[in-house]
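We begin with a single chain expressed as structure tokens, specifically the form predicted alone.
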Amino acid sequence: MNSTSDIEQAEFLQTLASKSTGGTLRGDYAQADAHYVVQQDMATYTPAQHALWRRLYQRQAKLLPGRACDVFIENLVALDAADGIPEFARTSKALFTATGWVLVAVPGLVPDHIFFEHLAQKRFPVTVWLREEHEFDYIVEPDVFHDFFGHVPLLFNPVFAAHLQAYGKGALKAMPLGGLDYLARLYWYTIEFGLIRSAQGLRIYGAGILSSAGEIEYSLHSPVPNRLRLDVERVMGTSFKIDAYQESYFVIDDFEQLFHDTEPDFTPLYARLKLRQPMPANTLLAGEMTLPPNAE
């Protein structure tokens, strides 16, 4: 993995600080190495933080039956992470046995190329800090609860894990081609906010939904948003919102479809997409059919 220069790192941290509330960074970036990896010091987590984790976990876990996809629920239970902030090293041992992946601790958001390099090498970055009490219902940046609870369970699924590694490799290729914005939309509408079909109706696999209190119900039952079958070029050409529930969700049949549909070389797609403006998030094109919400 290529090293990050001191100047590049400083510029990235300055950008983050300017965007964050109060102009300060949440994580301790001073302790990060060139790949933005830090040590997860379990001793620094307080009893109050472990208690907050338990409350977050209990709230979300109660919402999962009949809403999250089965493989997510099964793997979450197997992680045995309900009693407090989990130790990444212990989870990594089990994860490596299952799919060859490991978790790496990071202080917070990392530069795009660092993130993609981690994914391409089967390393999933997990933030070490936990939200504060006043952020219980909503947080601007991903914290350890979002990253671990929302993302890690599906990394135990070999097909999903293979897709995420391929995504990392594809993103590294896309950077010099100007394709990063398109891949960001693909990540947003699949890994973060994706829905999947099941025999019992639509289910959730996107981490952004699964770690949210309100969007779990909204994504499956509200008549407001579009629910569209996944089409990669359509997704890459659709903008998204980060400060509200989604106006469109994209639905896959299974993880094999997600891997297959995102495996081809996207270079021709980037060329076509550069010729047109991104569509608003609530766009419904002529001939598109939105899938009905799940019955109450």
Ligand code: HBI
Contents of the next structure:
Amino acid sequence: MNSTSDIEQAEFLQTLASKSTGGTLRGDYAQADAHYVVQQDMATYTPAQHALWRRLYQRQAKLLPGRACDVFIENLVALDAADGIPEFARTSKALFTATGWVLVAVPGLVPDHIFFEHLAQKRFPVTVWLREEHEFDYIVEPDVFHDFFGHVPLLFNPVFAAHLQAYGKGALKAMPLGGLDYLARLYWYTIEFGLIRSAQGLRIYGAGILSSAGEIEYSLHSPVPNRLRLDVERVMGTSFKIDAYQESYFVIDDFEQLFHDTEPDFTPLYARLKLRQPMPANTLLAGEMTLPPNAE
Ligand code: HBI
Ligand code: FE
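In place of the form predicted alone, output the structure of the form predicted in complex with the named molecule.
Every chain and every other molecule in the complex is listed next, the one we just looked at coming first.
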């Protein structure tokens, strides 16, 4: 079923553990191996950095009840990462037991094909360094708080994890077909900024929202943005902004939908999408219904 056997995964972890290079400096790509992997060196995090993590964690955690999806909240609690920057190796053990995934430490953004290769092999790249105090409210590039707090909880869910692995494989296939932009939009509007329905109203599962101070409230309650049912071709044809709250959110019913809707071969989709310009992020097409924001 999986391309990586448990033995291969365990061996990969061993290789990492035996590496001598380390460091948690921002953007220290010189230390990285061919997979852009570094060692997370816990000794290099200062007490002030752990304290900053705790403040970030506490602010976000308070906002989650009634706003993040249940799966996220349950698994975040199980991670036990409230007290300081977590050690990835410890989380990897629990994660491997749950879904066969592991975390790998990276110096920051890695090239697309490297990123997709990790996902296809059930390895989630987590940035090692933490933002600075002046970036407390907003940071453009992913840091350890965004990557760990935002992404790791859902990796404990088997359906979500299976989707992300399939996404990685699909993206590797899409690159030579010129489908990268489309796959990046899909990732953006689901994994980073996705909403999900629940019996009590809309909930958030996107890591970009869940690690943001302001967008949790905005995405669920503001009357301004569109909230549309997820349609893969629609999403792939919609551009996005990286420096402002989203103008459209896409809503799924459950993680099974995410898995099934993204399972088919996208080759014919890319052919159609290439014939037209991407739509602006705030587009509302004739006949499209935007879902109402949550009450209260
Ligand atoms: N690298 N570390 C890291 N994290 C990402 O989320 C990431 C990346 N490289 C490329 C990339 N994302 C994009 O290709 C995806 O957002 C589609
Ligand atoms: Fe992210």
